[in-house]
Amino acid sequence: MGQVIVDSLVRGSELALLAVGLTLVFGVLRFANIAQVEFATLGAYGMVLVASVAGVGILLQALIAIVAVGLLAVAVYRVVFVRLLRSSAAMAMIGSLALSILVRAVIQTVTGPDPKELDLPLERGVDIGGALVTPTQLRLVAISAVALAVLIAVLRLTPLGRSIRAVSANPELAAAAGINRKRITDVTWFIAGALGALAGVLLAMDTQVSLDMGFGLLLPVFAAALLGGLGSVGGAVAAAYLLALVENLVLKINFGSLVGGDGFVPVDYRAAVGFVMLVVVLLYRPQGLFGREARRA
């Protein structure tokens, strides 16, 4: 059971960063940005690019990549999504899917299809309560927890956070109260891009850099955001860790024992677990597990 908890914390930390970025943008603009997961891919490849052109340490590589992706997210919003949103939210969502495909095509053209490895030292696993975990995974969980805690504190305790929540709750009333909606939207996109890039950086440090690292998380990220109630940051975080726990529990169950044999769910079907969980929950609670929070950032 200890290994299940550790694996769930690592998986949930990755999903939570992306799900929060997705739900923040939805709260402010009311459209689901499919390309959110590609911010993770851009963050990971950004580290590879920085490492190839500048001999800086891993921390500075990560910081440069995260800030660059955050700024790129704002630029993409202004150039692409402002125009698409004038048509409809559905058009913007379709455009985000096209953008997601384009991003991976451009990266493949520039770097090639082969996965990349970050220049990191080999680490020995640590036994914690019978669970094997690497120091990188411990850092991943800690960094994600700190980033999410800081974001929630900013949203709840600062004027900027209150402005984001006001725009999310009622854009027209927020504008009438003197809140600069354009600035708040830009800030929201920067946060979403930076969180996505951070998820990609942490995932790359734990595994490797690949073209499909973001797209492979699309279904569980959407499942976590929907389960938490789109627009709810706290809900997205809780749902991400809950979903990760359910995924790992299902992977450990020997379903073949029901007929006297062995039959475990292949790890390739991990994403399907989130889809089934999403369908079941939404059948009985369409607003998600934390629906009361779905109207607020």
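These numbers come from a predicted model, not from an experiment. Residue numbers count along the first chain shown, from 1. Rigid core (definition): largest C-alpha set, two forms, superposition within 1.5 Å. First, how it differs from the form predicted together with the partner chain.
- Positional change of Val281 between these two forms reaches 2 Å or more at the C-alpha, relative to the superposed core.
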Second form
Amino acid sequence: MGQVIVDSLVRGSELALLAVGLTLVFGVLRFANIAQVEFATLGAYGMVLVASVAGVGILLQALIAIVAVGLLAVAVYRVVFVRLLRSSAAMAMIGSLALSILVRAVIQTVTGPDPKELDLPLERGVDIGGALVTPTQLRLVAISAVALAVLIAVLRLTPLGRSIRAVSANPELAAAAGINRKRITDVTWFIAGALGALAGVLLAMDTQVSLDMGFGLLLPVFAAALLGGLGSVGGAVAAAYLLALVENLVLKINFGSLVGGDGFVPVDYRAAVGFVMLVVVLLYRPQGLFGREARRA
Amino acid sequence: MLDFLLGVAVVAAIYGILAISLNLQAGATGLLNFGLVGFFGIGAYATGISTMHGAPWPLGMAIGLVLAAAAGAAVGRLGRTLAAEYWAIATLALAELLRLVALNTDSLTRGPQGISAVPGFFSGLGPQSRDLAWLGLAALVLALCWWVSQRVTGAQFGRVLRLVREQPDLAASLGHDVVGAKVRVMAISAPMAALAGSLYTHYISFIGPGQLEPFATFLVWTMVVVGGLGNAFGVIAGAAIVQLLFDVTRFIDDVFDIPSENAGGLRILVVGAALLGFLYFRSGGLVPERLRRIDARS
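Please move on to the form predicted together with the partner chain, as the form predicted alone is already shown.
Now the full complex is given, and it begins with the chain already shown.
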């Protein structure tokens, strides 16, 4: 059971960082950015790139990659999505799918399809209540928790956060109240890009750097954002950890014992848990578990 | 060279069927189907599995069509509660679910290695005349699907679909059955994709989970957007152009000095750039949809 909790915290942290970015951008622009998960891929490859050209410590590598991806996200919004959103949210969504494929295609063209490892020292796992945890995983969970807590504090307590929430709640009213919507949207994209890159960097430290590391998270991340109610940051965080827990529980529970035998859900179906939860929630509660907005969002 | 172009033409015609199917959903009705490859997969695996057990090919094809129609109607019903963007994600999730099942139920689908040695048509002919016959068959099916698509969009039902696309609330307020329209258009278009899947499986004698990757859906989207979302003639042209582009770039590593596994990325890049470029600079596509000014009457 301890292992389930540890695994869920690690997975939930990654999902939460990405789902929060997705939900923030959706709140401000009413458009679901499929390319959000590629910020993770870009962050991880960005770190590999920084490590290969500059002799700086691992912390600085990560920081440079995260800030660079954040700025890239703003640029992509300004150059691509401002124009596509003028046609419609649907066009922007198709465009974000194209962008997601393009990002991976560019990386594959430049560095090839093989996964890469970050140059990190080997670690010994520690035993916490019967669960095996590496120090990297502990750091991953702690750093994500701090990042998410800071984000929520900024959104709740600062004038900037109030402006972001105002724009998501009612763009016209926010503009009428003198909030600079363009600046707020830029800031939102920066946060989405930077948190996505942070997820990528942490994932790369825990496992490896690969082309599909972002796209493979697409459906669980969307599931978490939708479960939380698109636009709701707290909801996305809660839903991400909940989804991770359900994923790990489903794989651990012996369903065969119900009919007097052994029958586990094969581990290959991990991704399916998210899909099924996603489809069921979309069917019965399209506004999400914690969302207020109904049907058309 | 001729053999190569013939092969491209056959696959382009099969993809043209997929493009017609997607165009009915996305172009005419505004349904963002990001899981089109799922319906393709239903047709392909129905053919693969039934011929593997010795069933005659028409039976496999028919099973695929019926299953796809039922699945299409069910997915269309999801549109009852879901806004367009949510529906798009749900279709992507369902197609991925299907791919996972295909990958992991070895007893039914032979898992990752896929089903090979699916019987092809025209096996008595030589290689070149065989491909010519295939081209004729694929073009015939494509023409049939095009005709059905024209019938659907040209009739009053087509006007309702366009109204559902542009103004769903207005359509509902005029007394049109919005969900019913979505269900029907999915039930008509999904079997087309299944038919394409079945033909493709017979043509290359193989179906595996690798062919159900989301990239296939993405390729069809590129064809539809390049050709002109909403224009059935345009999307067929788009299918031909994009398929040619995708196959010609196969030789890209002969021209440029890059490793072949990196060149695979370059091929995808070309397709992605085409899609994004058209969305950006010419969102109507090469042959934009023509709309009459007075289009909707109940």
